[in-house]
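First comes one chain, alone, set out as structure tokens in the form predicted alone.
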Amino acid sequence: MIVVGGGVMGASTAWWLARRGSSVVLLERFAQGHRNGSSHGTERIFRLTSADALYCRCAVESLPLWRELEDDAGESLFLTTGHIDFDTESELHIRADAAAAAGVATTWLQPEDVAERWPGMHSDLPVLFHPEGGRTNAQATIDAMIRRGRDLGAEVRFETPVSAVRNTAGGAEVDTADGTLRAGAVVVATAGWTPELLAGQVPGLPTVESSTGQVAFFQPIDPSATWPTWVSPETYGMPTPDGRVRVGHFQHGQPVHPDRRGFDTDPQTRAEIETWVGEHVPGVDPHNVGELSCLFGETLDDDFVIDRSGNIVVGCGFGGTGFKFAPLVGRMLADLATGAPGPGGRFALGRP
């Protein structure tokens, strides 16, 4: 098998096929740790809410895997800290209702049960909570995968960039300046260099349109302090491993190429970052320490793709929300990699 795409879904799908005994070449474009794509940094969020009870079920699908990738990686890459949502009530009660039709309890808590639980943050409305809610390390989790992955017989291969995939009779071909490679079968992860990457070779592929966000990060007054994970209309936060706590705005830039995009952050955006930090978490300095810019790849009507055509895998359209889900994605691409059917519905390719 080959995977294209060493993001978190390529080097999850690379552990799965390696630990089935298949024989897998990862190919990377860039440098191990690079910032290019949608999976670098130390941290990103896990939670069990969604509105949409396909998302919450995949969440819980998720994070008995989170375990066992530990388990076999032998190091920690997810701390449950507790998760809250921030909304209206109206939208807090789609949410909970989405939430209980997989399974997971929620409950809310007052203005009051906030402050007392967490003194550095504060909320005016009651808001939605769930125990079980996280944050994964992003970096390590990739590095302990694609560790995990030659540890079992993977090669990995990086600044290897591939300029072409194609279906085959008896299987896929994938272009590189070192040349050409075969495979029985071949996943793509590639993010929003997708839709370029496999112009004519997969139809029915959704548009994957790229836009990049931002982050901050900032510095607790009290180190002792403990942080849950949240999402706001507005905004998502966690605590990082270093002891900080980030900060990232939901409102995405103009679409852009993912070759083509910059890495300068926005001072509008940043005065509004820190106008919610400065009315909601009181026990940070507001003024932050620290930003970025982060790339989202997405389809239009918000969905993953995860499906196959001929000899060719498809993951992509995880956009800033996907990164939760990555041991159950790789799972989903290795059973599809290897014959196995896939989860159809609304992450098909041709879907409406």
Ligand SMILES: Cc1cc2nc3c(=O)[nH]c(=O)nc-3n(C[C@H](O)[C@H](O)[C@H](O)COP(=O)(O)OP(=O)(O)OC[C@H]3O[C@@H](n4cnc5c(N)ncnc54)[C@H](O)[C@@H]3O)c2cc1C
Contents of the next structure:
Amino acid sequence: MIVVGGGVMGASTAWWLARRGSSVVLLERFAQGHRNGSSHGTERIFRLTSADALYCRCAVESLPLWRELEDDAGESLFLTTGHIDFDTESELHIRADAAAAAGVATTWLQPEDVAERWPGMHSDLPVLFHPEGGRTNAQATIDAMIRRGRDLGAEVRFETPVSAVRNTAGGAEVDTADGTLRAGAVVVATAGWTPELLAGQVPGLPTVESSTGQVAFFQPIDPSATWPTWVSPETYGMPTPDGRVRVGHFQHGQPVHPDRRGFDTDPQTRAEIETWVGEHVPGVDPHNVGELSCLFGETLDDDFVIDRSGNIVVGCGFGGTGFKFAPLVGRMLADLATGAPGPGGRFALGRP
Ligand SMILES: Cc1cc2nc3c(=O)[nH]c(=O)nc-3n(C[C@H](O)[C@H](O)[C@H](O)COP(=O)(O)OP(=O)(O)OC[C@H]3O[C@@H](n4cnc5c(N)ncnc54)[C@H](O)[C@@H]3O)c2cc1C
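Since we've got the form predicted alone here, give me the form predicted together with the named molecule too.
Starting with the chain above, the whole complex follows.
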């Protein structure tokens, strides 16, 4: 098998394929740990809540797979912190109902409960809480998947761009600067680069639009404070592995070609993050101590693409929420590559 793209989804797929004894070559255009895609940085939120029960169910299915990855890698990649959702009462009821439909119990915390549990956080309104939420260690996760994949026989080639992917009779092939490689199936996990790479090869491939997002890091006033992960209509946040608090803004930039995006951060977005932090995170110094720009690759209907066309398997469109599902998505893509059925439905190619 060939996997194109070494972000978290391609790395997860290669890990699953190698664990199953498949011969696998992973081809990534940039160096390990690069910052040109969606998966870099040291942390991501894991939560079981969403306004959409499909994604709650996927998160429920992903949680034991995170533990499986930790066991396999022999390292801790997931810190359970508990997660809170901030929003209006009616929006939080939608999330609570979607979570309940997936078998997830949530509880309401009053503002005073929030202050008691996490003195560094503040809410004027009740929030929705579930204890299983937490932080995943992003780059460490990708590194662990690649290391374990290699231990199990996968070949991983960084700085190896793929210039074309084609279905062939009985398999598929990819072009690289070193020549053409052939396999029974090729998994393409190249986020916003996918439509251009697969042009004309995969009928029904939805548009995947790229845009940039911005996050900032804050220093806690009390270094021993603990933090939940959270999502609000404007921001999301979590404790980082090195003791800071990361806060991201939900507003994305304009659609951009993934090779022509800027890396500069926007002063207006910075001000909005700092204002939100000043109001809701009194336990940190509200002036950021670091910033990061990141690329989202999203479909127009916001649903993921996880499907197969001929001998090409596609996994893309994971947008700003995909990391938490990576062990599950990698398993789905490995299933498809080895001829097992995929999830279908809203994740299918050619959906309405
Ligand atoms: C700022 C930000 C915050 C986020 N926060 C969260 C969060 O808290 N929780 C959560 O669950 N999710 C979060 N996400 C979403 C999550 O990070 C993404 O959904 C996920 O990383 C997508 O992974 P990917 O492998 O599809 O894409 P990518 O990481 O972009 O990987 C695609 C890879 O393909 C490679 N590639 C492209 N073209 C080629 C080619 N021709 N040949 C070879 N290689 C190629 C690229 O170099 C890249 O490495 C966040 C995303 C961003 C941007």
